[in-house]
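Next up: just one chain, as structure tokens, the form predicted alone.
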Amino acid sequence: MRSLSDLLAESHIFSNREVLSPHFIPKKLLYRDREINNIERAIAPALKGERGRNLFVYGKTGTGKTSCVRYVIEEVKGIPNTRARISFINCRIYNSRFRVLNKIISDHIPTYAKRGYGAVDLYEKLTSWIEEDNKIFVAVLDEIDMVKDLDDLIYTLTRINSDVKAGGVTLIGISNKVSFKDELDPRSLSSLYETELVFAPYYATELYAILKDRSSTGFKKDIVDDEVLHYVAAAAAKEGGDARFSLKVLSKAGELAEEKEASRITMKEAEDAIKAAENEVVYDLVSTLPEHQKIVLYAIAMLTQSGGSYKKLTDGVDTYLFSGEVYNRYRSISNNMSKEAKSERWYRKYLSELEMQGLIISFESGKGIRGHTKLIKLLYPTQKMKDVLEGELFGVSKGGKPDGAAEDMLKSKARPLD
């Protein structure tokens, strides 16, 4: 075990830890010149003092969304004399109106925020505060689809351009969810005027590029070679072309080597880094998932490991089951939890987003498989799958005991709904 002293001495591994961190924004991104392009582009009216359109930025966990528009945020704080005021909004913290209004204010007229106004109050010195002096505010909304009463804040910082004389609101709203705004009331739509911008995975040889590019500065001389990196970030293409992933992965590897006291990080490091990461992503993906996409996801799970009302289909490696199996088995666990199953319609939704999240794929079958129907199947190991999402529906860790209602609902296995 390593003493207290040993772990505040110069590492022997690392020259600078946070050039690994997926957080860290460097100088350069690579491979996202044309999107930082677009977000420029967005913002760039809000500069010159004029009302720009929205903007909302998509794309899987780890392809860069997050780090382009900070990068760009950046920029903008080195531009003088400008009547733009920019808010960064971490909306899985600030998740209702109150909280991101009363962010914003906090942001700019802090003397203002603690004095326990309400919502109205917020927005009235908001409006004020736009117009005294003509000023775009910029609100960028990460996680946005996070925010429990979004229809209320789109509708009130939309409004806010109505009201003023002069100035007004941008909004950039940042989701993994592409179809977020379905949920959203018409009014609320109508109210955005936005543009889309949906950025891509990142290629395998992209990857490596990237970890390249960080390892030069994070780890100290001869400490990863390429073939380290190019594993590394072969296994991330294959999560989805996850950069966070790759990153998280290479830093995990250089901490076991330093555990061992080695004087590289070779393939065996990489390799159990990879393990350890991939269980972390498992459960962050799973947490933020809306409670139905959860307990869909759990169907498949089971229905994966157990079999259903029907028989499986399996190409010997790979197992796919029926949608409408998978519905039933929804509609059954909804059932044995007291929740309301929701219509065939939103089940489709919720199977577009868990396949956007890379968590399945599914596909139309061909003729002669009960018809036309989609195939689904999961892309996680099946095991992991499922105590991660008891651990989330009923409370029940790894190798722990249920309680009650949850306890029943596990015995009874969900079985289907004739």
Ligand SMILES: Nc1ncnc2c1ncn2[C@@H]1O[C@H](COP(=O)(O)OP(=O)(O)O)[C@@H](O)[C@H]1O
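Note that the structure is a prediction, hence the values are computed from the model and not measured. Residue numbers count along the first chain shown, from 1. What changes on going to the form predicted together with the named molecule:
Figure legend: rigid-body motion between the two forms; of the candidates K65, V281, G52, E353, the hinge maps to V281.
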Given for the second form:
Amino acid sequence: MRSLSDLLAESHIFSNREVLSPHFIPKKLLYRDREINNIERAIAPALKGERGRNLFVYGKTGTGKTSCVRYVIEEVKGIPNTRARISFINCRIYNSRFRVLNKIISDHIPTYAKRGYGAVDLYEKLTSWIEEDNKIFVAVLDEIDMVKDLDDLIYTLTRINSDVKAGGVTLIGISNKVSFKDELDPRSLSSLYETELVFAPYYATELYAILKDRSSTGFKKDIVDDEVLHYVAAAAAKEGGDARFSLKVLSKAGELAEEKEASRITMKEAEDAIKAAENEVVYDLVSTLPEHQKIVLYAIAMLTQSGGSYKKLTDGVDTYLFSGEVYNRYRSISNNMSKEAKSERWYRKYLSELEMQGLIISFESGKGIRGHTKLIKLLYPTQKMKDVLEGELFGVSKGGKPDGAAEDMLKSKARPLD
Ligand SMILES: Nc1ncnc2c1ncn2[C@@H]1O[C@H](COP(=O)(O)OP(=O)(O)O)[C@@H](O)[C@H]1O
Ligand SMILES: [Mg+2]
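Requested next: the structure of the form predicted together with the named molecule (the form predicted alone having been shown above).
In what comes next, the whole complex appears, and the chain from above leads the way.
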């Protein structure tokens, strides 16, 4: 344990922690010239007082979408005498039509943004504000898939263009979900996707360059070898080409070295930091799920570990599970937890939610295997998933209890099946 005075002393590892934080938006964004240019092109008409075409930006997490769009917004801030007004809206926080409208009003007409107005008042205020001097309003909706009533929101914002006599609205939507298109109402889809821009995952060599650049200002001199940077870059490339992940690992490795009072970051710290970051990824995905989805996922993890009946049937290494056996296991776990299991209809909804989150994949078996059934596969490492879910569902901390402890705990609480 380090004392408070140790903690306050200057770090011998970091020279600027902030630079290594995955939230830091660097001045220069490597390998994203084409993407930045595309975003500039979507915003340029607004700067000239014309309504441009809406843009939809998508790609996996950590591919630089938010950073690039914010970068262009910063550039635009310096341009004088423009009728363009921009709101950057993080839809993780502003996750409904009402909240988004409220956020826009409080960004631009703060005096009006007091409590008590309904969506209609906000809409009318926004429309008259745009008309006042032919403004072009650019709404940047980051993580747009988080908006609960998204079709309503898109409809409302695009309707402004037919309601105003002058000026207009341009939308820039951003999503981490590559399959997002499938969920949208066709009308919203055609409004939002007037133009689209895909962010590809970073290659290991690109991640290496990003890490190299950040570590040169984030760490003191000679703290981290190229070997370590290459290793972290390769791990992040495997994790979906995610720059955020790579930076998280690197700064975590720095913290581990600091805790040990080591003079530099070695492969050991990098390995430990990768493990911790992988657990965190699973935790972030799982912790916000509703309880019954967690239980379904836990049933999937448990069956995957013990080998479902498909594995036995096919003798194979594949770990597909039958939808029916997962449902049965879900029911018995719920029972053991003294919770009422939901109907199969709900269960099917849960499966599609879990699939949407990228946690599982499912498909129809086709003919031959037990007639026609759904097969399910877990997309994350089984043990990690189990550890995290046991923590979430039963409060069993990772590594705190031997494997199977939660199952034993469940059995001891078990009550007879009704
Ligand atoms: N091209 C890049 N050059 C430098 N750093 C980057 C680049 N792309 C991403 N990053 C870093 O990774 C972090 C995550 O990127 P972000 O833009 O939030 O990704 P996304 O929005 O696609 O999930 C950023 O804060 C930034 O620090
Ligand atoms: Mg983002």
